[in-house]
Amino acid sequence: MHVTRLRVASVRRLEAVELLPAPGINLITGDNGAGKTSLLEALHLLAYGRSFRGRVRDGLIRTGAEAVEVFAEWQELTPPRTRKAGLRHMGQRWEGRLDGESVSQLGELCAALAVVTFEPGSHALVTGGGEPRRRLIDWGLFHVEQAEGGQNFLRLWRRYARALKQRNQLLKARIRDGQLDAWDHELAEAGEPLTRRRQHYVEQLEPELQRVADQLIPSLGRPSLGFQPGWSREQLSLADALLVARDRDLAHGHTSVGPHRADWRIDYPVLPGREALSRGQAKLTALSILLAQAEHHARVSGEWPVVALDDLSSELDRNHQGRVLRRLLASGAQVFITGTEPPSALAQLDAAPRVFHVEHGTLAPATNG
């Protein structure tokens, strides 16, 4: 898929700008603080319902404005069609439209437009807490099922989230009656198949990751992925694990085991664990995982997601820039790259990016670079 029009208003320093991107590489340049990253934030917001730099109400809305507004039009290959989506987000409330119809859930917008984003904070995907790693798995499952025409994962995820909320309310109130038994049963009924889907996805992602890592970070050896379901699955079913943890959960007022505590880890043959990775190795590992996910998405759906690379030159040296860009050029993916100047590796490639320049919250007309 590729975006043919992106219109953004009142995102951080941006006033109202419109891009007509090329199907291949699009380069967005500008000084630090000019607003170039805000364009990628807006695209990410439409695809994920949130910015990669935090919540909408935490500074994303331009000072003095009532809401962020994002509109995108894009082409899909399978089946061939043009799609449109718009989002107006006020921080607490939002309004959305997809293909001319109002939407009631942000998930409808997120299901339509697939975007994979690599940005300066992406190394936390490897070195940080488990939440972003769970989101990565769930994003992949969500879009894989959309491509295959199913919604079982989303139904299971919502069912589990509802049951978890109800159980936690009972735990906080120190209620021990049959209600707790009922919600334990509901958690297990949704959590076990949810976990099987997550584990299967991680198993599918591993060979994709190995192929990408062989090119980007061969010195670390072939990586492996290990899935952790959120409880001791080898010894207990989720229903049994919830029962064993009940007294502890009542004491603390929240559910301590289950898929909401799931995680995965990456290991390399030459290193004892991800904690031993340097910051640069963590960035390359995170990028490898994101590109592997994009390639898996393309393999299943028949088309690449849009790829957004924020501040590529400062995140990767020239050699690694070249490896990433050559891979993306060969794929035919649409790519957005931001930077204070063009990535040095671009000059070595047979590519003519469409160039946009951001100054003081406004956008210069596109030129062919």
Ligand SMILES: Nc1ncnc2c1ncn2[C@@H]1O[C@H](COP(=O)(O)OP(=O)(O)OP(=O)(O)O)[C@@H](O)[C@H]1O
Second form
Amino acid sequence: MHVTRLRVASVRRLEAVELLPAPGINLITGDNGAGKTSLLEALHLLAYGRSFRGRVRDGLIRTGAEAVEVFAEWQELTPPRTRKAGLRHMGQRWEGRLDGESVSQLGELCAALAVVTFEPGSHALVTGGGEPRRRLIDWGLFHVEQAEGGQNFLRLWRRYARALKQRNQLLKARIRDGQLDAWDHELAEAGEPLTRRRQHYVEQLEPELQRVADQLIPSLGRPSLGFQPGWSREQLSLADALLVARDRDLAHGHTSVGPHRADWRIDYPVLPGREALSRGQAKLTALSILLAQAEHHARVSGEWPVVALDDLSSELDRNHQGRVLRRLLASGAQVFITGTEPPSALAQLDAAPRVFHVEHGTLAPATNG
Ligand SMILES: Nc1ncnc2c1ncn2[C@@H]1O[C@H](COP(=O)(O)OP(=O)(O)OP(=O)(O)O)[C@@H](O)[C@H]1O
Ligand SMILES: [Mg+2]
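What about the form predicted together with the ligand, after the form predicted alone?
After this comes the whole thing, all chains and molecules, with the earlier chain placed first.
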């Protein structure tokens, strides 16, 4: 899919800007603080319901404005059609539209528009806590199902989240009775199939990751992806694990085992652990997994997600930039790249990007489109 029109208003410093991006590579340049990343944040917001720099209410809305507004029109290949989505987000409340109709769940927008974003914080996928890694798997499953016309994963996920909330409330109140049994049962009923799907997704992602990493970071050897379900699944069913953990959970007031603790890890044969990665290697690893996810998505749905790369040249050396860009050029994906300067590797490729220049929160007219 590729975005043909992006309108953004009141996102951080941006007042009201409109871009008509090219289907291939788009380059967004400008000085520090001009508003380049904010453009990618706006696109990410429409596709995820949140920014990669925190929630809308934590400073995304331009000072003095009431709401951020993002509107995008995009083209899909299979079947060929034009779609459009808009989101007006006021921090606590929001209004969304998809193809002219109001939406009741942000998930409807997320399901429609697939964007994969690599930004300076993405190394947290490798070096940080489990939450962004779980979100990555769940994004993949959500979109794969969407492409296959199903909703099971989302239903299981919601069912599990609800049961977890209920169980945690009982644990906090130290209530040990039949209700706890009932929620344990519910957690296991939703959590087991949820986990099988996650495991399957990680297994599918591994060969994709290996292909990408072979090209981007061959020096580290072939990485493996290991799925961690959130309990000792080889020994115990989830129902049994919850039962075994019950006394401890009552003492602590929360559920210590289960798919909400799921995780995955990347290992390279030549390294003792992820701590041994240099900062740049951690970033390349994070980028590899994001590209693997995008490629998997393309394979399953027939549609490349839009790829957004914030500050590529400050993140990667020229050689690695070149490898990433060559791979993306060959894929035919739509790509947005921001930087204070055009990435030096771009000049050596036959890319001819469309260039947008951001200045003080507006687009400089001469380079628009
Ligand atoms: N809520 C807000 N209202 C108004 N301005 C804001 C708000 N939040 C952030 N800003 C300003 O908006 C700009 C954000 O810009 P952004 O991070 O998109 O810049 P950038 O072009 O990506 O810069 P860099 O090259 O440094 O990454 C900054 O100038 C920042 O001070
Ligand atoms: Mg920036």
